[in-house]
Each structure stands twice: as C-alpha cells, then as structure tokens.
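One chain is shown next in structure tokens, namely the form predicted on its own.
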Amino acid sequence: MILPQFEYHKVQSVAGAIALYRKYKGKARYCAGGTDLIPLLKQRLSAPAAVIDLKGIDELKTITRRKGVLIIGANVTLFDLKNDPIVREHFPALFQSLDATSCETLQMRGTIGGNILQDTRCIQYNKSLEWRTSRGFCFKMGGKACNVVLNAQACFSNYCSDNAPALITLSAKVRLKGLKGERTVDLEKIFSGNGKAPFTVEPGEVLTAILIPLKKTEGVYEKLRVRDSMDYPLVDAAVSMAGGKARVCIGGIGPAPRLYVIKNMDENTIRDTADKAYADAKPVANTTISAAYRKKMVSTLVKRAIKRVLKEGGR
C-alpha cells in the first residue's frame, strides 16, 4: 500500500519537536521507529498533515542510571534494551517481553516508547480503507456503534504491546513533555480504558522517558499468539516479584492492561489472583481466537506465570 500525502520534519530536539506539533494545530504525528504509525498511515486508519520525526534527538536514545533509577530513553529500540545487562540481571519480565516482540529485524526499528503508545487492535479495525468502506465503519473510525458487538456505542479493541505489561510490574513510571511542561506519571496511569482513545497522554505531548526502580527482580512473561515468529499478544501476562511480593499485568485483552498486587505468594492468594483476573476479563470476538478461549487463557497464564517465578526464579 502507497502511502497518503503529508508534510516530512524531522527534529533535533523535544522542544522543536512541540514546536511543530503547535504549528500544525494537532494535525501531526510523531514517529519514532515507525512499526506501529507507517502500517496505520498506509492503511489511511491516520491521516496527519504532517509527520514528525523523532530519531534525531539524541538525548532520547540513552540508558543511565540515576538516584536508583534506571532511565530509559523513549526512543532506545528494543533491541538494544534486550541486550542492556542490567535489563537482562534486574528486570527478567521486561527482558523476556522484548524477546518475544516481533523478530529481531523490527525490534532493531521498534523503539520502546512507540511500541508503549501504540495503537489498539480489532480485527474489525486493522484493515485496507476499501475493505473499511465496504463493510462501513465502526465507533472508532467514526461509525455509530461497534461491529464486533452489535449496536455497541464503544470500542473494544485490545491494546496488544508485550512491553508495558512488564514493566508495569516493575512499577515503571513515564516522563511525558508537552505544550503545558513536563510530568512523570506511573505508566498504568496514562491509559483511559476506552478503545476508541486509549491514552490519557495530552495532545502534543512526547513520552521522553521511562524510569524504573533499579531493584533487582525476579520475573516472567508469557504470551498467546498463533505465529510465534511475528503476532501480536492474543493475551500476555507479566510478573515480578521482590521482597515476598508479586506484581501481575495482563494484557492483549481488552483497551488497557489490568494490574494486581499479590502481597503473599501463598496457592490461595494464587488462585484468587488468578480467579480475580478470569472475571475481570471480558473478551470480545475480535481476534482469530474465540473470545472463551481467550477468557480462559487469561487465568492459565497467570498461573502458569507464577509458577514460573516461583519454580524457577523468572529466569
């Protein structure tokens, strides 16, 4: 597919960056490696005037350590955060999702903020603009209800990164930059639960950073997909656990991830961990997985993830 007409910038810094976003008046995109916007902007499912380009600014692409802190650059792909040793020694969650994103050639152009902020899936929304028209279009391309759930005048589309369930678990937080300053806000803060917008993230803010506590976990990630070479999550659950304490985030089912905290690791804390999560997991037909299985799977993984933490210690 040919991509639509728009306006190329690519910037040196954050602040021009916000500069451009403010002269096109919101109709721009950012881009950082591409895998997620290129796809949406051929398929016409966005149409920006203009596009802007973040790979420039240098300062976006570092790993450091401050006060405690391991300081993630935006724009680091996710290659490189899988071969970071202290990803790999601290964090075996985070390291195990970034291995099972992709292929290895997309995760050297995948950058850990864009692979964060992308969009939610339906298999009802991820399609040509013809097939779109033919069918005609659901609540989140403009339509009057859903065509998964029928007359449903909301989106329940799945927010499908492997990534952010993981480092929810670390308690990541994200620095966000706009045309109002600069915040920091815990990642599972920035995620609005509505398909149809699934962040909170103000327009024109650039996700700069993401900061997770430099303490050293024990971790694991476990992902549904039909294609282990290339898809998606179907369902993807993620845990870590320190001090006695176990942090759970499911993704891949439904428009954000959902986090519990396990403060004892006992089999009865397990399974209502693991009960809790089925009932709070309402799966729709939008995937080339029927929903009951999906359901299903959302307890077995958890399970099955614990386990693993605890049998093996994440690694």
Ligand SMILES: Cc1cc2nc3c(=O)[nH]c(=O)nc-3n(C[C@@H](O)[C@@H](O)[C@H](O)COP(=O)(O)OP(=O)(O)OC[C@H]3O[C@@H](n4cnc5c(N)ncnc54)[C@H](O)[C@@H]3O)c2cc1C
Contents of the next structure:
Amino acid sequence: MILPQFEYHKVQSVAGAIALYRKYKGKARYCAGGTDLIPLLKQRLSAPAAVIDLKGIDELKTITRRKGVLIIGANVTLFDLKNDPIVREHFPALFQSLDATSCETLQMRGTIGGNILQDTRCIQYNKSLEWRTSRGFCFKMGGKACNVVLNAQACFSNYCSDNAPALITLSAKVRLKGLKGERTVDLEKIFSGNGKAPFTVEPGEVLTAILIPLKKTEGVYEKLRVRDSMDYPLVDAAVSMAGGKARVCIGGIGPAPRLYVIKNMDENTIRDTADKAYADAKPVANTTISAAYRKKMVSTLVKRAIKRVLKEGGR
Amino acid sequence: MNTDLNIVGKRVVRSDSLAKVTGEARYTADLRLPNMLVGKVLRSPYPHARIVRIDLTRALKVPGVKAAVSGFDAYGIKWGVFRYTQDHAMLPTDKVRYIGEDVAAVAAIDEETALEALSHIKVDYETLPAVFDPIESMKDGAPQIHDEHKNNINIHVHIDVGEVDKAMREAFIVREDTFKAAGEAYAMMEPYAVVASYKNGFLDLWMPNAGPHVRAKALSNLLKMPLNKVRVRHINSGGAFGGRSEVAPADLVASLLSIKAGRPVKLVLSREENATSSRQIHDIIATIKTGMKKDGTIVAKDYKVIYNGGAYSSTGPIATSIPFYVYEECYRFPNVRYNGYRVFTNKGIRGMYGCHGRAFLAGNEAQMDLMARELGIDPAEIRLKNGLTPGEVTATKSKITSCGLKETIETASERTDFKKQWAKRSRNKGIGMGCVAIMCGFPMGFRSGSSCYVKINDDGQVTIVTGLVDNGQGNESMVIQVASEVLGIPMGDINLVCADTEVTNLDPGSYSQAAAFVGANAVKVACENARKRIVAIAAEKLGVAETDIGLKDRMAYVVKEPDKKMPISWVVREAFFRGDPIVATGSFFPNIDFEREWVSRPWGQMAGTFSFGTSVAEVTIDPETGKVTIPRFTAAHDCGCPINPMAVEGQMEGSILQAGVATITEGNLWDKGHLLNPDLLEYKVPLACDMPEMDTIIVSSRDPAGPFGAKEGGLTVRMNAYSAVACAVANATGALFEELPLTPDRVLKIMETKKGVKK
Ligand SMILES: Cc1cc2nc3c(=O)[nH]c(=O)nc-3n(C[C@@H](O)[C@@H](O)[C@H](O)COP(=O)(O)OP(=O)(O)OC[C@H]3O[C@@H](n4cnc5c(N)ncnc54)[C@H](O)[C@@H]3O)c2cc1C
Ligand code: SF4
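Show the same protein again, this time as the form predicted in complex with this ligand rather than the form predicted on its own.
The complete assembly is shown below, putting the previous chain first.
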C-alpha cells in the first residue's frame, strides 16, 4: 500500500508547527514517530494536504523536574521514558504500561505524545479504502451507521493507548499550545467520549508536555491481550496508589478511558470499584475477542490490579 | 548415524543463509526489468454478484496506462487440479463469488497511475444472495454458487473400511464429539508477487511457487500457449506452507497484462490482498465418533468432516482427504468410515496448508485422551497401543516401511516426564501429547517423480540441475549437501540450477513432502552415476580397483593408502580429453499406487514412505482470564535421517510456533464475506518473543528407500503441535475444547462449563 500524496515539512519549533498548520488552513496533520499516523494515511483514513513533522523540535524531547512535577516532552520516546529511573521508581503503573506497549522496536520509534493522541480503533475501521468501501462507510468514516452495532447512534471505537490510563492514575496533566495560546488540562479531560472525534484538543494544538506530580506511588498495570509479543489491549486496568488513596483507570473499551477514585482502600471498595467499572464498561464486538468476555474481564483486571498493588506495591 | 558420512548428517551452514541474512537474496518484488510496468487489480466488492458489463475504456485513457484486462480478454478456460474440479476462471466473466475476487486489472508506468486507472474501470453488477456458512450452504434453497454442484457440495470423499456400525455396537466405550476450528492464514513473510514478461512469443514468469512445472502447465492451459513458451524462472520464495502450490489469479492477470502491453509487468499484492485474494485455509467442523475396547484398543472410527471450501475447488479433493490420511497413517483402525464434505461458500479461495486439519486432528487426539482416562490408561500408552509399527498396512492399504512412531512417543515422554506430569495435572497446569504420520509425496501421476542432471566442470566444480524448488525450508542446500557427500566435493564448489522450467525436468514440487524423499533421491542417483565415471578413471590412473577408490575434499584417493590420491579436477580433465566429459543423469520414482484416486478410489499405496512424530506441550492457564501460555514444548520427529540436523530442528521449531503456539492465537475472523483480520496485527501470528522453551528431538528410522535414509524434515510437528496444546488444555481443564483457536474467552468458557463424559 503506498502513501497518498502530501507535502512534508519538518519544523524546528512549536511556533513554526502552528504557523504551518495555520497556513494549510487545518488541512495538515502533525507527525511524531508516525507509527499511528502513517498507517492511517496508507489506509486513506486521513488525507491531509501536509504532514508537519515534529521530530526536529528539541524542546519536546526532554524530561525535566520542576517544582515537584515531572515534565515529559511530548516527543520523548516510549523506550526512553521506560528507561528513565524516575519513572521506574516513582510510577510503577506507567513503567509497566510502557513496557507492555506493543514491542520494543515500536517503543523506540513511538512517542508518548503520539501515544496519547493515537486515534481510536475498531476492527471494521482500520482497513484499506477498498475493504471499507466494500463494507460500507460507518460513522467514523463519515457514513450513516455503525457496522458493528445495528441501529447504534454513536461510534464505539476503542481507545487503545496503554499509557494514557496509567498516566491518568498518576493525575497527569497535558500542556497544549495552539492558535489561541497555551493551556494545561487534566489528561482525562482531553477525551470527548465521541468515537468519531475522540479528543477535545483544538485544531492546530500541539501537545508539548505531560506533567506528573512527582511523588512516589505504588502501582500496577494489567493488560489483556492474545499475543504477548505485540498486541493492543483488549481491555486494561491501571492503578496507582499513594497514602491510602487510589486511582483506577480502565482503558481499551470505548473511546475514552474511565477513571475511578478510591478514597479508602478496603475489601468493599475493591469490590465496589470492580462492580462499578464492570457496569460502566460497554464493549461491543469490534475486536478479535467477544464483547461479553471483555466486559467480564473489566472486573477481573480491576480486582487483580488492586490486589497486586496491595500485595507487592507494584514491583 | 552413519559414521562413514562426511557431509550428510552434519550441521552445515545452509547454502542460502548468507544471502538471506545480508538481504542480498532476490525475491520477486525485488526484480526490476527494463520498461517494467506496475500491475494493479480491481477486486469484487460483493460476495456474490452477476457481472453485467466491464468497461475498461476510460481506464485505458489515463495517461501512463499501457494495458487493461478483464476476464473477457482471457480464453474462457477454467482451472482445476483435476479434470472434475475445473471451475476457476481466475478472472471471471459470469459472476463474482467472493469479496476480493479479481475482476479487472491495469498495467501502468507507476503505482499511482495504476490506482488512478482502477478508479475509472466501470463494472456493472447484479448482486445475488450469498452464503457463508457451509451448513447453510448445503441446505436446499441456499444460493447456488456453481450451477453444477447441487447443495453446493464441491467434493464428497467417502471411505468405508470394515464394519463400523457393528464394531461401534460391540465397543466397550463410545464417544462422539464435534470440534470446530477457524481457518488459518498462511501469513507468509512475502505477500504474493508476480513478474510476467512476454517477448518474442515467450512468456517468462517469476513468482513464489511450490512447483514451477505444474505452475507453467496451468498457465499454458489458461493462456492457450504451448508449454515450452511459458517459462517459470527461479526466484527465492518467502514462505509457502502450502499456499503457493497452485496457480494464482495474479499469475494470469500479470501474464495477460504483459502480453497486451508487450512489456514486463510486476504485480505485488498488499498484505491485505494477500489475505483476502490469495488462498486461505479451510474452516473445519469435525464430528468424531470413536469406539474402544476395554483395554484401549480403537475398534472403530466414524467421521463426518465439513470443510468450508470458499468459492472454488482449488485442491479440493486433496484438502478434503489429507487430515484423514495423516491420521490413518499413524494409527490402526480396523473399522473406519470417513465422510468428508468440501462445501462452496462465498468466501475467499482456500488451499492446502502445512498445518491443515487442526479441528480434526486435535479433536481426535483430545477425545482419545479423555476416553483413555476413563479406562485408566495414560496418553502415551494409548498411543503406543494403537500406533502403527513397521510392516503394517493402513486402513486404506498403504504399507508402512520405516516407522519411528514408538521411539518418538517414548523419547518425548521421557524428556518431559510425561506420565508423572500428566497424572498430577491441576486446574492451571496441563501436559498433552499429539501424534501424526505424514506421507512423503502422494499420487501425482507422471509428475510424482524427479530427475536431475549433473555435470562436472573442468576445475572440478559441479553443476546440478533439478526441478526441485525451495520455499525457504532449505531444499536447495539439502540437495547440494547430498551432492557434496556423493561426489567428495565441498558444498561451496557446487552450483545449483533449479526450479526453472526451461532447463530442469519434472519434479513433484515442495508441497507434498517429496523434496527430500523424491527430489534429493534423484540428485543422489545422478551424482552416484557421475561418481562411477570419476571412480573408473581414478582407479585406472592410480592402478587400483574401482572398489578401492574414495572421494573426499576434491580428491580421489585409495581408501587403504590415503596418501595415494589425485585431484578430482585431473580426473575431469582426463574425461574431457577422452571426448567423454563427466555428465550424468539420475531419477527417482516413488512406489505409489497410481490407480489410487482421491474420490473414486481412495485406497492403495499413498506414498513411498511416511514420517512420524510426537509433540508434547506443557501449558499453564490463568484461571481468572483463561489465558493459556506454553512455557515448554517438546517435539520428536522421525525424519528418517537428518541430512542437516540444524535445518530439521529449524523446521521443527518453526512448526512449534506455526501450529503449536498458533493454537492459542491464530484464526481468521469473518463478518459474513468480509475477512476481519487480513493484517498481521489482528491475525495473530506468534512472534519470536512468543516462543516457548523448545526441545527438538530427531529420531532416525533410516528409511530403506530414502536418500541416506531420509524422509522429510519436520512436517509432523506442523500437524501434531496443535493436538499437543489442545490435549494439554484438556488435561488441565478436564474437558474438551469446542473450537480453535483456544483464545482466553474460549478457555474460560471451557473451565466454567465442563463437557460431561458420555457413555
Ligand atoms: C504494530 C503496532 C502496534 C501497536 N501497539 C500498541 C500498543 O500495544 N499499545 C499502544 O498504546 N499503542 C500501540 N500502537 C500505537 C502506536 O502508534 C503508539 O503506541 C505510539 O506511541 C504513537 O506514537 P507516535 O509518535 O508514533 O505517534 P504518531 O503516529 O506520530 O502520532 C499519533 C497521533 O498523534 C498526533 N500527534 C503526535 N504528536 C503530537 C503532538 N506533539 N501534538 C499534537 N498531536 C500530535 C498525530 O497527529 C497523530 O494523530 C501500535 C502501533 C503499531 C503500528
Ligand atoms: S464502532 Fe461502529 S462507527 Fe465506530 S469505527 Fe467501528 S464500525 Fe465504525
């Protein structure tokens, strides 16, 4: 499959990226590692006039600590982040999610920014133009129906980032710089819940950094997949805990991760959280494994993750 | 091991390794010929539709387009392996029968132009009702896919030996279960590619293939060209596993385009096209009824097996039979009935697979364990009790010559402490065993044999010419090794010309496990004939009897006085002087009953010999998620004689992954006629990191007819590894599987609802 035609620009600064975006009147896509974007282009799921390569922006490649916050540049690769001693020591849930992301080859190319902003996925969506034309376009491609759920009113594509759920449990924020200036928001707030357009990120906004409060946590990331060497999550659960309080986040089902906050950890709260997460999860038949099973695994993984944190502190 | 061998039996570096690991080896997609065009195919968006009209005119007007074709440019000939299965036009003119079927094609100066041109081809269809499930397809009133086949039954293989019903009545214990398995994808590393170049009335072709001669013959028929004008050339191949055995639609398409354009055309399928539009593997539903005596002796088997055959016949009769045969070649069945139905549906085309038949084979083995357990017999014992031994004859009258089944069961058991582990199974841990036997070659009429020419060049180097083909398993290196042994000339001094239909002679190809047993045998005979000539001259020159001459390290020497010697190159030059250069031919034709026919006469000698093997899988199951992992896998394979043990082990290891680990990951998923996982992300081929710890055991039964005793290099593992995994899961859960692959959702279900044991 060959790429469609587009103009390619490599920029040196965030401002330069935004200026180019403006010049192309929004018909441009940012590219970091390209591991999510390039397949989308090849499959004609996106047809930008220009691709703006952010890899040359040095300021997005650093990891710094300032005022009790770890600031991770959006272009830091998953591999470098995984091997950062602070991540390993302070954020075990994130360390484990990074380690579980695809394979190491991809981790060396894929960035944390791109990982967070990767598009949602569906077994009926990530296909060639010919395949999708034959099947008929669904909501997410501009069509009038969902090809998985009959008479659905919305798109149920899955957000499959391994790392966003872990980051959410760590109360991470993201910094965005765009046509209208800069803002910093809680990571869980950038999700629209709409599978067609999963992010509330404004057109032209560049994700510049991820900010994590720098305090030691105990944590665990549980990921269910069929093939251990390389697979997107079928469902995943991240837990981070500090001072008796825990944050639990479920990913891999539906267009947005779901956060549950536990104020006092005990046997009942574990069960309640698992039950609540189970009730909230609405998987549909858009992965290789049945929806009923994925739903069931939500509570299994939540319980398992929390128990592991309590037992081993995530190590 | 023969200790008097210098090269055969040694762990030599394969002749193709260097080029492959450095990326120098050329594959079809790497070829660049002058003026070459890019071909692209327009495919059917419908599973079943009548073709009303195909209009290529606008596509031909796109600047840069040099040719466009549809089925109306072909010769109206349909292809099939047998006279009675000729139903595949490759480019249809009547109707399309699956999504992704080739409908029209263009050749243009580059890919963009070709893609643009495709969008200007106008095809009018009249859609027809479609059917995807074989059970539905067999019902009265189902959409008719081919007019000639009532109830869409493409092939019915019926075998009936002994008195099955009576034996079942008299059996101590009888059990019937149904097992299903999703069809697999070949998922070769190399997506299909063809280069066709038509010039001066000759058509040259390069493509990954498992039998150049049958490919050329099929194309000569489809193109109505004399066979000598169609020349399939040698090229490296990135995997076949059965999926490159037959002529492919892309072959016809590229050929027609090249003939039209008068320029070479390269057609490379995308990964997705490789899945949707080249062959896939049959989904299978196998109902297995077994009767046993109290002592575990199998007295009867009654089978009904349904194969989802997709849109065309392909290797239909063979595909419908092979799972049965590899099983009856392993065990003694005094009474057996087999009803195999291959049913047409509006799904993609299907062919044979190296791991063909997992629902049937794993089902048989897992069921046998459960019955044995009831009788207080363990899996190793029951297999030893029912396994065939040398000299026995199978239910359909194939004589077993060499047979190391017993040794494979025993060594695999010892190495894994099988009996003990099996007895102390727990909910989370299991061990299982699978056995099978594989025919080395099968009846292919006059194409069943192979021949080889050898010439010794003036510096003492050798050229061997054979129709044998290598799909990546190491056949080329294997025959070079054989020649090296016979002639006493290092492998590096031997050039191989193979798989080119113009210069080589017929060979059965590399899809019926005949490469070692038949192809290498022919090379050995040819080299022995050349050797006789060398020895005669050397004996004369060294003044000893011919029987006293040995050949080694480029030297002819006197065996009892090794210092008395002369270079083989001197011998060769002497032969040139005498006007009688050293050239020789050799051939091998296996002992097969050629009256045997897959449907009309399913009995008689199937092959010259059979390989045997036993796999043992150890699994752990996550009781909460149902996820299976395979920490350790042991495989014992009777290959007759390992010509290159390292290559045999490599085949065994690859098979452990492709059949064993695949049991928990691989299966095609469908949404009616749409293949949902035509990519390598959602079709989950196990990767290197998914490998278990592996123990490969080679058993040498020394086949009397095989070259140096060799049979075949590892296929048993491809056909018993899934059985071992399924049996191990059954051992842990105490229940049988219903469907493969054993994905976590299914395993969890097995654990939750154990199937009861019927009497
Ligand atoms: C084979 C395969 C397996 C995979 N498996 C997994 C897996 O198991 N788990 C998982 O989490 N992911 C998986 N992925 C997704 C993988 O693409 C991400 O993990 C990766 O981190 C994306 O990073 P990238 O830099 O390549 O993103 P890109 O492809 O460069 O970008 C992704 C998206 O983010 C946007 N973007 C990137 N950077 C910025 C920025 N700074 N500001 C604004 N927008 C930006 C791009 O426009 C694009 O829309 C897999 C991908 C492949 C190809
Ligand atoms: S969930 Fe439905 S709408 Fe969303 S991508 Fe899949 S098929 Fe399309």
